[in-house]
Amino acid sequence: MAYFIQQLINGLTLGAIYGLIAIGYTMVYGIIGMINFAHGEIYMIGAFVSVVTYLILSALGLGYVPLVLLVMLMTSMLFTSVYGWSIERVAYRPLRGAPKLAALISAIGMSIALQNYVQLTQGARVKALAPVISGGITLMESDGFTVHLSYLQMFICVLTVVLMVGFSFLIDKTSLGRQQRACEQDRTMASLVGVNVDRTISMTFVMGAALAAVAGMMVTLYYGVVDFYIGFVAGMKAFTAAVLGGIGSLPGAMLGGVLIGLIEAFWSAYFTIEYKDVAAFSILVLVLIFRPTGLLGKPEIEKV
């Protein structure tokens, strides 16, 4: 039971990671009809942005973690947004009105385009990054096994919980919300009310990309190493919760990152580790065979 419940609390903690990343995926989608396949690539951008900030930080002699952590933040936000809001003026806006497939080639292109530029930049090396938050407690002993909540854990999970919980007032109560739902319905009809759809689209993407960068921090704190690959792996299970979750439904994005996580977890605990991938992808095909639109997901009605 003991080891059940460690597997959990590191599934959980897993999946809070993939969930933040799943949003900016499902937040695009459910505005422009069109999945960010360099949203991967962004929280890639955002955990090695945090691995040198930390360095630079550790350089000038700042030890108060606290504010380490909140630097580290602040600064890979920043700069993923940037990138964020960049992608959506080079590689969507210019072909908005063109066939999906022409975006969706954009969008792979600039995703290889940002890991060379990474790797040409910062190498093709691992970087490590030493422990930043230690310690934790025990929560229970069973068996020889003792169930450990490392106050990192927490830290992500807690942070998590609360950036969902803004983030669901933001759409649901301001005025962008509001804006970024009416272009989710329909934008020409937005555009006629008043709404800045183009603004509207790109702040989509800087606060898709902002948690991007929440999330490549996390799990640069959490694994301790990062290098300019990780954003292809990350950005396809990210996707892959989505679609789960049901695309276009920003809890379901989160569902869906915390059952791809305790899936990963409980397969790597009790099955062959190598196929735990394996295990993800065919939860994956079962759901959508027997609901296409994902767990929490709303049939398209065709507007005629």
Contents of the next structure:
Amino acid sequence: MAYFIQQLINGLTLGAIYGLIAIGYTMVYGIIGMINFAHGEIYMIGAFVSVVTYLILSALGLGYVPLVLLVMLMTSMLFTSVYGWSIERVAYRPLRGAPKLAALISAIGMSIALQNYVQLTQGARVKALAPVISGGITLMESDGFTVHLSYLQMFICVLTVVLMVGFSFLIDKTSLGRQQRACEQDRTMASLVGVNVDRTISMTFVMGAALAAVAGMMVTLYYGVVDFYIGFVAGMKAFTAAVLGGIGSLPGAMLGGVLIGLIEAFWSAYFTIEYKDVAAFSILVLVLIFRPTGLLGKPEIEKV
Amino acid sequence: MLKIEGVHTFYGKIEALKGVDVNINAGEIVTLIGANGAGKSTLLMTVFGKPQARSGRVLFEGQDITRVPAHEIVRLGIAQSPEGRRIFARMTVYENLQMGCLPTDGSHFEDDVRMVFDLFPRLEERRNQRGGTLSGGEQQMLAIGRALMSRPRLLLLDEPSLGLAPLVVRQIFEIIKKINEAGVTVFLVEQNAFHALKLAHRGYVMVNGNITLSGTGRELLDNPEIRAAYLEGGH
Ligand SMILES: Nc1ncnc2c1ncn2[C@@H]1O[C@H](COP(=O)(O)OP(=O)(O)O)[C@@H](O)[C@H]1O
Ligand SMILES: [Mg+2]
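Form predicted alone done; form predicted together with the partner chain now:
Below: every chain and molecule of the assembly, starting with the one above.
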């Protein structure tokens, strides 16, 4: 039982991170109907920027943890926003209206370019940092196994929930959110009522990128190491999460992320860790066979 | 108020408008009639640059708006209820109206919603219902209401009577008249020629991307060619 609860905690933490990345995929898909294949790289850049920021801050002798975290968060969000915005401008906007395959290839090219750029500027070796948030609490003890909830896991889960609530509010209740939904539903009509469609699409890339930066920072703190290749793996997982939950659906992305995180955690714990990715992707295939639109995806409704 | 001068519009190689001239004066209701595929909707969309005229000019109150982006045109004071209504299907009635007020600074929002609900009480009953679940008539009311929310001086209406029951059609035309009497200039595209011409101060007839006839509503109604082509067998 204790072992089970421990895996639940680990899985939820991992799932929160995947979920935050998955939101970027799902929002961009919602608004332009295409997968942003460079999104995993945005997350990787977010992770790198937060490590570099951390190293700079420690070199400056700044040690107050909440401030360090805040500065790391702000810097990586700022940088990824600029990258997200640029990806849309460079890889997507010039190809709007072109066949989807063209934009797809251009995004994959962008993704390879960013990977290599980070590899060249940051080096191919992993970057490591000392634990910033350490310690935790012991929840329970049974059968000689202790369930441990680290402060870092709490931090990750709480921050994710806060971001999700804030983000849902933004999409449901603010003018910007309505403009995004309008562009998703009917881009031409949106422009007739005065929505600046180009700017709204840019904003969507920026918002997805900012959330990916948060995920990048969380991973940095959680694993303590980053390398230029993490974007690919996490990107695939988060993309899977988005499809599993129903691409285009925000709650779906979060749910998909949590499910993938849990599958991974439990599979590694009870079966063989080598096959954890196979397990996650197999579940995806099964879900898609029985529910092609994903768990919370809406079936394609007719255009009114 | 709106001057369309020698406008040619293309879809790829297909020329949908072949040199169209239309003039709308402030305060008028001007009707454009024509068969299916004549280019009426294309003309209204060309005013918003979707698609842009390849040659010719669109002037609004003297300003050349041919190349102005759509989202800025609505801020100049033109609103459109387009062909097919194009309600935001997954937004509520209220949210659709909020979308409509985007070009304004929002300070009149409550008053304007009140005005729309007074014109169309049905919408108030359904304010939290999703646009996609409304009936055709209700969607049409919402499309007009949404357009009014931007406080336009010129309102473009594309076949507001299409697919509606005769009783609802009569209601919609009465409301168009009311809107015009409140000071909004109306450019009305219709296949329902009889009602539309009776309502209009002036009218144009479009055939195959060309304007072939124009005159007062009365003149066009009495014109034997028009009677034969657009009215016989109608109402
Ligand atoms: N999006 C489009 N792409 C290509 N051709 C179009 C498009 N929209 C309209 N057309 C063509 O342009 C012509 C005029 O259409 P339209 O303006 O919709 O006519 P109306 O509104 O008078 O029925 C038609 O021949 C139609 O087939
Ligand atoms: Mg039409």
